[in-house]
Amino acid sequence: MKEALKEKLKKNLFINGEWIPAEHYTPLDSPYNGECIAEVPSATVEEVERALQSAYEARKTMGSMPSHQRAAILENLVRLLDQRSEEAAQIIAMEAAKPLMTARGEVARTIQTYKFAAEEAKRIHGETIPVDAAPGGEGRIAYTVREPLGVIGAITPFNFPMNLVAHKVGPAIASGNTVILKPAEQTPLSAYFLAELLQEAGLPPGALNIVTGNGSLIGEKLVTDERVQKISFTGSPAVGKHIRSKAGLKRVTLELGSNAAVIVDKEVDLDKIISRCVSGAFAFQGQVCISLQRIYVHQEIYTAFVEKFVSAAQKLVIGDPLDSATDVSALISFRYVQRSLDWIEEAKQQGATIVMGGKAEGNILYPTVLLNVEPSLKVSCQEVFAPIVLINKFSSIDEAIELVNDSRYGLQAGIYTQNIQTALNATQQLHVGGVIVNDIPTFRLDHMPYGGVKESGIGREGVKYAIEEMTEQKLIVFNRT
């Protein structure tokens, strides 16, 4: 694969469906090793301009498409991308360090995330209003519909470069509308991918747009330029309140930030569910937005859920990315690296305990277990999105739920019960946009709503909820008196 991605060394700007050569090119190197893996185009101003210029007269030619052309492409897409999946795996191996038997997890998943959105394609629609049910209503007909909104402009993170890209395009696409594509800057080969497959699926020039380079340069073209119709953005909340202040009457869905908790309650067996919360914590380097970063454990089984996870977290493996032995491999760039050493020895100043980690070695963090950590330290109230985990005790279920809704975020949380009472409270009490029971705060379908409250964001993505977020409601009346 490194051969492969050697060959086509330099990339271009993907735009009106065809490869253009940027003014500007800079190189992508692994997080891993350091080695240059890539050039990469870092579009200008007149680049992003000729991008959404594309896109906005593609909107008519998508507009009208009829869904079922929509869906096929999106089949053609899946495919595609199914016949070349280790190739899409190795990509995402190289580009972010991501263990390939976590990478091939996400190829799966995309190709699953383009499926449904080829089927919702043909289920878009609206519904008949029963007017004669008020006064004046009479001899009357009414329905609605629900059109493209038109260019969609989507930014998208590292973590997932694959995945969530399908998540903004395969609505848009299914929907009607066209996109102008900014992928991360460390992980835009992926993105690129894409591009020459829905070229070979057949989707129209101008549907898709790929530009990369700097964030904020980009970021506030998409986000001012009236042809823009709705903004897509998954990244960190301070870009998020950004995009808002600046996004006008634009929609937005922004997927933000994110401290996952899970609560452990004292019936529950700990054989059960200890590889799920090492997996949650510790999967792609704890890079996932609903990684489990909080483990509140009841006291009369903390020390021995303590001993369980430090036990078979130990057993993970640590390495290259590209050996499909490796559970852990390196973070996406060193100053992530030096930001969680210095969180973890804050932690450790103000008293927590460091029972395994709480190293490095090079771009990789070893995988980090705190005990007794104070609310308010940065690994407990911030987003590490890093390999390190706390774990902390509690004496009641109300006073862990205090500990779960203490936070600035509210993504997805967990629960481990065996009382349905204690269950359905925890549902209502805890104040996020997920409660996932008897399972980790990592869990996650792509078809179901997926979205936070608080810093976490607003708006909702999984394929039907983001094509309603991607659509207008209209109404049509007919008067046949």
Ligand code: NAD
Second form
Amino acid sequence: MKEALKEKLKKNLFINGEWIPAEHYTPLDSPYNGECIAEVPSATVEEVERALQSAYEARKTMGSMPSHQRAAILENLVRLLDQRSEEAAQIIAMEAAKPLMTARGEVARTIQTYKFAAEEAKRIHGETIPVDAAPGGEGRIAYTVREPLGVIGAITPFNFPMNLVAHKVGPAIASGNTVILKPAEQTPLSAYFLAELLQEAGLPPGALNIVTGNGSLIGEKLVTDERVQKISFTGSPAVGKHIRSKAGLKRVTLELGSNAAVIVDKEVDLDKIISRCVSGAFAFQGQVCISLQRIYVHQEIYTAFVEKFVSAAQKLVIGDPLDSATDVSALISFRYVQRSLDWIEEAKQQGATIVMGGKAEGNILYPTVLLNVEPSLKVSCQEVFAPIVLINKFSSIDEAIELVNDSRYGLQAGIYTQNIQTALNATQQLHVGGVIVNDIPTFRLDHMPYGGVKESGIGREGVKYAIEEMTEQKLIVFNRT
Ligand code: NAD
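Could I have the structure of this protein in the form predicted together with nicotinamide-adenine-dinucleotide, to go alongside the form predicted on its own above?
Time for the whole complex; same chain goes first.
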């Protein structure tokens, strides 16, 4: 299968429904073993310009397409992706070093996301306004409709190369917009695979255009071009802030990073929660925006929690992403391995205890567990985006909530507790986009409103919510008198 994929993998730009040879190509290497897996276009500004023009022209076709037809295209896509799901999972595993089992999970979720998009396409509507509620409103009828914005610039990260693309392309098509997609440098193949399927699914030329290559070059053009009505960005806070500062009056949705935390109260049955916590911390090598990075455990059960957690984490299988048995594989690049080792070393120097991991081999960082970590250390207050988790103890829930909130981020937080009052108080006091009670923060279904506060971003995704942000509310008033 891997060999068969490799043969196909010289990719061209996807512009106006055609595969256009690019001026420049760059090799794409596997993060796991450094082997070249494909050659991909590195788009120039002129090529991005072509894509922009094509998306701009296609906006009329998409804007006037009836919703049943938009839904039908997305339904076709769901069927095609379902038929080719194993191939899709292998592409993700190869380009992102995502363990195959996890990649299969991502494909299953991507199918869900497009299914929700197909369904939502049919229920985009406005409301009637009771205009006679105000003096002067008599004899009038008012209602709103939701219109597509036009061209959406979608910029996506490496860590969910299919599903996070789906969270932009699905709602955009559902609501009659066109898209220029700029996927992450390391994961262009998943995006080109989607283009193939959407072409077969009947998407009109120009409705989706894919330009791969340098983030700042392509990103800058999309963010500053007047034909683009909205930037939907998922990625790091640094790039997100830069985009916001350049975007002028464009709409901007930013789905950024976090250092997500869970609180474990004293009466919790540890045997029920340990495997969830281990998977939240180490799934896809911790490269998930809501990865479990900080665990705060009540002092009465702290020692037992640490013992059970470490014992479960030691059973993780480390290795080749294309092997179905692998739980943890390589980080996306050596730069992040080095950064992780530096941050672990800093923690060690400042008194933290390393009870597991703390070392690397090639691009694989071994799952690492740290205890007694001061909140000011980088492994606690920054986003590690690596298989590193800290476990600290607390003596009161108020203290634990303060520790969780002591962060520049606020995407999701979790709390395990048997006490309903504690749970209700926590849902009020935790300053995040989503509170997950009796589970880890690493929980997302694709129709939930999803997004953060503070440096975790602006706006919400989750198909219906993304559609709201990709459409403009227009008011219509009839004077009957
Ligand atoms: P990144 O910010 O390095 O890259 C994201 C995208 O931005 C890439 O396509 C990149 O090419 C592009 N880019 C780079 N410079 C740009 C510029 N100047 N202008 C416009 N675009 C530019 O992020 P990454 O390393 O691919 O992904 C990891 C980050 O994404 C983490 O911080 C993670 O938490 C975050 N993330 C957030 C969510 C969420 O939903 N909140 C989901 C997944 C990942």
